[in-house]
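In structure tokens, the next block holds one chain alone, the form predicted on its own.
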Amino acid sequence: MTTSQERSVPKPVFTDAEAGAKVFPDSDRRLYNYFTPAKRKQSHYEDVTVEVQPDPRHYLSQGWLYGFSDGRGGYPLDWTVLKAWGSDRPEPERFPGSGGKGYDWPATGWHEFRDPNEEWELTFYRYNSNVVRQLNQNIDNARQSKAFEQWNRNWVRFVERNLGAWMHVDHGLGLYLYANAQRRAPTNMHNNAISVNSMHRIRAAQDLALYNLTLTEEIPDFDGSAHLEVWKSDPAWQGVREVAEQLTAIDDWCEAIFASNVVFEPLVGELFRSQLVQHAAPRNGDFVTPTVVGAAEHDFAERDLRYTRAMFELLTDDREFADHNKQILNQWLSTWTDRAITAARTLQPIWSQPDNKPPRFEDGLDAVKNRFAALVTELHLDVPKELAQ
């Protein structure tokens, strides 16, 4: 009988001083509680987002990680020109040994804000998906039960038209206004909010340009081109394009996302989604229309209103910077709500395109006006006087 020799290696020894040793009173907790909930009980929102961008003026001890060609770092707090409280004190100074404490949480004023839809990577998705199979639901039963053919001809020209033309403004705004707004904003909270609201602009054109195939497709001359030539060209558009691509041009990213959420949105988007194209579809003999226009107008008065309501509250409120952000904010009001108002006059026209009217333009404008004056009260500011036009 043999035996195996036993080979001579380095026994492990424990000194408790290695990484997970140490007990303490949370130690077998599985929540992170560095942050202060905004309910009573922490979400698992706020697990996954709070603090996912770090912040050097918190504990980011070796100060950002990454810079740009001016040698500033990170996310400037002079992006927006919007300051919340704590925006004007320094940040620490870090050097070797240093260590990692800087302010007490939360470093700025910035980092209160908490997305009320509570919108992160798994409830985007689940959301959409949702979204998309309800609309190819509804545009397959419209064309498995030939309900096209309900149209009118001067419907279809309409839609091919104006409903195509739309679609250039969702693209625009998701892709360079959003998009952009959303790497400027100093958190994550503002980054994930900012960003799904980008996602809802380009999926809503995205079904629009789908939608534009699909009629292609079904009915006959539908001309699925004839959108470039009105973006292009159609004087009842061109006053829409103007204000769009002036929004895509805005630097401060929250002058962005209120120019477009506050203003455009309720004063222009509302006008043609809601008080034009969903109360003449039907007239028209179209059922279908409505459904893919409604999800887009879903997405920004139950969602994207709501984070945008809930981000500009905090900085009209704001313990140290209430006065100066509303002489801004009104400052903003006034410009683009005068610009919002005569592209939506210019859209009048159309409203005479269908065979069977609309409501009339002015009663939709009251509408939409209304509204606008009740979110702009809301946020504490003043109703501008250029709303009258």
Partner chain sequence: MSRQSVAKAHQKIQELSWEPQYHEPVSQYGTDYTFRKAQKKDPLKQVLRSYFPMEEEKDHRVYGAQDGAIRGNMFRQVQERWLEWQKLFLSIIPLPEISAARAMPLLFRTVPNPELHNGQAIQMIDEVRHSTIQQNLKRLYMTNYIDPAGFNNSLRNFQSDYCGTIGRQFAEGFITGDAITAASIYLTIVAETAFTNTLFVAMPAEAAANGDYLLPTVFHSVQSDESRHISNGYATLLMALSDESNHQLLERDLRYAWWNNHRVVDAAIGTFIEYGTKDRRKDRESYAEMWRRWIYDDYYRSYLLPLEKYGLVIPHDLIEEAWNQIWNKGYVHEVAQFFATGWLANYWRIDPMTDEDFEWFEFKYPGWYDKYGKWWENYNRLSMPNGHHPIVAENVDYVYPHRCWTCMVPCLVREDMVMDEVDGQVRTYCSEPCHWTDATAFRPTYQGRETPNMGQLIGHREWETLYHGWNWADVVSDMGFVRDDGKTLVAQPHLNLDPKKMWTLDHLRRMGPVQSPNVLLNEMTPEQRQAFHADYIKQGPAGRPAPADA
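Having seen the form predicted on its own, can you show the form predicted together with the partner chain?
Just the single chain follows, nothing else.
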């Protein structure tokens, strides 16, 4: 006769530890209560984002515990020259018997920012998975239907050279501007939105690189490495390259996001993607590339711009520092518009490369200038005179 030894497993126990099983103080207080929601009810996004990154101005009673070699810890407010209300108030002083209370929530205007896209991990992975799935399907369908055979010869050259060159912009900014900037902002709401922006850029760069790989496999004379030389030394691209590198060299995190999302993207990114590639491609037999480029365009020109607008609107409407911020933002507008327009004009020769021409460069530039001017005006800033170049 065989005997089986009883396995050692934890025994389920009925504990009745469900919500509502008893009534006692706090028994029905089932909302996070340490912040004030932006709207009437707190959102799921706020619950998982707000206040994860602390601030000694309200609850961090013992202060930051680890500092850089200069003794400063956490997220110093002067990592940008822009200010939100309350920025100039000193951190609450602590000493024996001081207690631990800081200023009332939110202590500074920085904590009022909410990402209108309400991005957190659930929304982020759903959205980006959908994008990459759709792109895969588009490209696979094109491959199966021999769509790439419809491309005329010069369009093949155009894509291998110019679309290829743009992937470097997305990659460089994604890593060295956005991923870098998400260490710098004083709240979790800012930094998470910037992280998401960073991944949009890195994904867009990889989308273009992998599309390039498919084209190398599908189009017999497609030179998958042509983009390297174009990015490195084609004179038409050196203006874009110089500004892209200059953007990654910005120290001030607000300037980095502003210069990239408010100036460079609308004036150069949209010009290249929407006014050139999207318009030229169908005329040259290509219905696939606009879907790849369009995914990135939606990210940068809609989603990422949406959080950027909310972020800077707060600063230009700030109850204490609106004028201070507007003055600096107008200076940045002036500086970066000049650089962006110069880069855009340097890129002009590629408009003549496709056999079937896109709308005129000047028309495209006018279109993006108009959108840019509207954006700047919405932010209560001055349309810079450099736009007239």
